[in-house]
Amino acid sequence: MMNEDVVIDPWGSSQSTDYSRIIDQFGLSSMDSLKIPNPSKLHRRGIVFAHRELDTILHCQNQGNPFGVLTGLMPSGRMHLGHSMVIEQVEWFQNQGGDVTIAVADLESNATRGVSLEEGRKIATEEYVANYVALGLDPSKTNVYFQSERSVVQRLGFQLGKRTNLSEFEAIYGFDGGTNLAHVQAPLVQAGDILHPQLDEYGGLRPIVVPVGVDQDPHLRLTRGLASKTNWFNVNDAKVGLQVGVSIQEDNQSVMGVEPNGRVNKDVQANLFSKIVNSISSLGFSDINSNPKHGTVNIPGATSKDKYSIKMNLLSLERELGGFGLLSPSSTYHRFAVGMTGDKMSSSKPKTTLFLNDDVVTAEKKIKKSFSGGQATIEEHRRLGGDPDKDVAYQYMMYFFENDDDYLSEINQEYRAGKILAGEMKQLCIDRATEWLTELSEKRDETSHLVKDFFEN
C-alpha cells in the first residue's frame, strides 16, 4: 500500500474514515465532477462519495443502453441498516434502467464462517430477499443466485486466477504465510461473481456497476485488474487521438498469428488487423493507421470520449475470436454509517445497529442508548450546541430515515445552535425509525409471495 496509515480491509472490524485520503491513495474519483440524474438522498447528501468509471454507466443510462448492477450478500447473520443502504443504491440503479444480479456468497460463508449451504439458503431467502422485495426491488428485473449452484462463477474465478499471484494478493489484501486458503480463494470467486453477468448466457457484454462500502474496494481493484489482463485489445491515449495495442497472451497466440516455433504468420496477422480496423471503422472513423509490425492501430480522429465505444466494439471482436471480452466493472463507494455505540455496525454485535426485523420497542431502546453528540449538561448544550456529525440519532436520520433535505438541514442547524437537545434529537429519530420499520414490516407481509420470483429469472 502507498500509505500504511490508511488501511482498507474487506474483513476488518475497523476502517479508516479519512475519505479524502482514501480517494487519493487508492485512485478513486470524486463524485463532485459527475452530474447525477434524479439523485437519491445518498447522492444529494454526499454519502455516496466516490466511484470508478461511473460515467460509463451514466452514459448508458443517458443513451438508453443496457447496463447491469451487481451486489452480494453473506448469508451468515441478520440484515441491518447498513445493508439496506446498498439495496437503496441498487434500487436506484434499477429505476434508472439497470438489470440487477445478486450473489449469495454461500460458499464463502460456509468456508469462512461455518454456515452450512442449507442454512445459508434459508438465511438468504428469509432474512435478506424478503427485505429486498419489501425495500422495492423489482423481481422481474432481479436475479438472485447461489455461488454453490452457478458453476460458471467458480470456473471463471479459477481461470482468472492464472492472471494473478500471491504477491499481488499480499499487496492488495495484506495476506501473508498465515492466511488460510479459503481467504485466498474467496476474492477469486468474487471476481467471478462480478464479471460473469457479462457472459452471453447472463445478459451479454454490457457495463456492470457494483455499489459498495469503501472497505470492499480491494475486491474491485483486483477484479478490474484481472479483467484488463484478459483483454486482447487495449485502447489508450496517444500523442494524437487514440491507439489500440494488441496483447499477445498464452491462450491467443494462434489467433495473433504466432506459430508454435515463435514465427509470425503474416497472413493470419494481417487478417486480424483487418478485423480490428473494420471493427473501428464501423463506428464512423475513416483515418485509421494499422501497424501490425508494432502491434498497434492508431485512430488520430478519436478522442477520449470515443474510448468506450471503441473498447466495446473490440471486446465484441475478442469474443468472436474466442477470448473472454470482459469489461472492467464500474463501482460506487458510500461512507460508513456509524454504529449505535459509535463503532462499526456489525451483525454479530446487536447493540451496534438496528436490524430490519427489529420491533419498534427494541429500536426505541437502542436509539435512546445510542452515542450522542450533545454536551454533558443541558446548560452547556444550550450554550455550546451539539455536534450532529457525531450524533448517532441525527446520522441515522440523514442516512436512513429522513427524506426531506430542508428539514434535515433545519434540525442540523438547530442542534448546533443548542435549540434542540440530545434527547429531543433521539426522539425525532425514534419517531422516524418507528415509521420506517413499521412500513417495512407491513411491506414484508404484503410482498412475501414475491420472494420466490427473485430466484426464477
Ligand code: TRP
Contents of the next structure:
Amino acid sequence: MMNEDVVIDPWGSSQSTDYSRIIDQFGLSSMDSLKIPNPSKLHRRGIVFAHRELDTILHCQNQGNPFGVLTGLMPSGRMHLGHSMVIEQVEWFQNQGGDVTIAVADLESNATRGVSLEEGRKIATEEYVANYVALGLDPSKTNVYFQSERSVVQRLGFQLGKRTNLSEFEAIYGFDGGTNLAHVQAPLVQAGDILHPQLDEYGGLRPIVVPVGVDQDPHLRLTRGLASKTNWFNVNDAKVGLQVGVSIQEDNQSVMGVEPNGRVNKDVQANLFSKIVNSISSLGFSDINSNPKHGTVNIPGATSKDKYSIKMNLLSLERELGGFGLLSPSSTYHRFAVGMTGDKMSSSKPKTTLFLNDDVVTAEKKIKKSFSGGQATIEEHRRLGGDPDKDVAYQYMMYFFENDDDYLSEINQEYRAGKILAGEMKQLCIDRATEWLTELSEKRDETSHLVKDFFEN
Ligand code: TRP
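Show the form predicted together with this ligand, please, because up to now only the form predicted alone has appeared in this conversation.
Full assembly next; the chain just shown is listed first.
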C-alpha cells in the first residue's frame, strides 16, 4: 500500500489518472452523491469527478445567497483546450450566480518557470483573458488580478505561513532540503489567492469555490488546513447536538481573557462567551449552555445541518473581534483530457493539444495525426470495433466540442461496433473542431474591446 500511494505534484510532468484512488487517498468526495442543478456537459459526463464541500455552494445557489468562484492561471505559454475546461466551469458557476475572481499567477510563473512579470502580463492578457471573454465570461462579473500587484494576497500568504512548517510541506509536496524556496512561497501565495476574496474589501465573508484540475489539490489541502488553523471558534459534533470549542492562539489572547502573566480575566472571558451565545441565539436556538472554564459552548438542539450557519455567525464574530474569520474553500476537480499524442497535454509540446488560437488547418493536421482507438486494419476494425475511451478524436468531442449527449452516445456505440471507422471519427472531430475554433476566433475579434474591463479594480 505505502509504495503504491499516488503522488500529486502540481509542478510535475506526470499525471495520475487513477481517479478513484485519488478520491480515496486524498479524501475527496465523489460527485455521485450530489444533485447538480442545470448540469453542464462536464458534470453530465463525469469529467468533473470530485469535490470538497461543494454542498455549501449548491446550498447558496439554491437559496440565492452570495458565493464566489476563484481560480488561477499560470501565464506561461499559449492557452490550450485543457485550460478552457476550467473556464467552462467558472462560467457555469457565474451563470448560477457566483461572482468570479481570477488570479494571474505571475509570481509563481516567474519563480518556477522563469517568465518575467512583464511577459506574464502580456501572456495573461493576450492569450488567456482574450479567450475568456470569447468563451463567454461576463467582464462585469469577473475580476482578473495579478499576484504581483495585489499586496493583500502576498500579505495573507505571509501571515498564514505561521500556521505551517517544512514538515507539512514535505508531507504534502514531497519537498526536501534541496527544494527551491520559490516552491515553498508559491503555495502560500496561492493560499492567499484562494482566501482573499472573502476579506471585507473583496466582497466579504461568503463561501468560495475553486474549480481546478486535480493536480492543484495539494494546494487546496494546504489552504483548508491553514484556514481552519486560524479559526477562533470550531463547531463540532457533540454527544448531543453541537459543541463550539474556543481556540486560544498567540494573537487572540487578550480577546480570550488570557493576561500576559497567563491568568484568566473572568470578566473578559464572560463577556466573550456571552457574545458567542448571542451570536448563536440569533439563529433561533434557545437552549445554549456556555462553559467558559472548559472553553466550550453546547447547543443540544442543533444538528449537523445547523453547523454551517453557526459557523458563519461565529466567523463574523471572530472578524468583529479582530480575527481573520476565514471559511475553508470548497473545490471541484476535473479529469484531464488525454494529450493528442497519447501523452499529457502541455503548452510546451504543441502536438499534444489544440491551442485556442490554432488555425483550422493546423487543427485538422493535429487531429488527423492524433492517437487513435481504432484497429490496425479496416477489416479488423469492422470485426472488433474501436475503443472510444482511447480515441483522441472521440475524447475531444466528448470533452470539448459536442454538446449533444444523444449524438455522442450514438457515435460511441457505432465506433465500438465498428460501424464508424477511425478516420471517420477523426473527420467528425475535425468538423466540430473547425466550427468551434472558427466561432471562438470570431468572438475574440468581436469582444477584444472588453478585455480591459476584466482588470478593473
Ligand atoms: N498554481 C496554479 C497553476 O499552476 C495557478 C494558480 C495560482 C491557481 N493561484 C491559484 C489555481 C488559485 C487555482 C487557485 O496553474
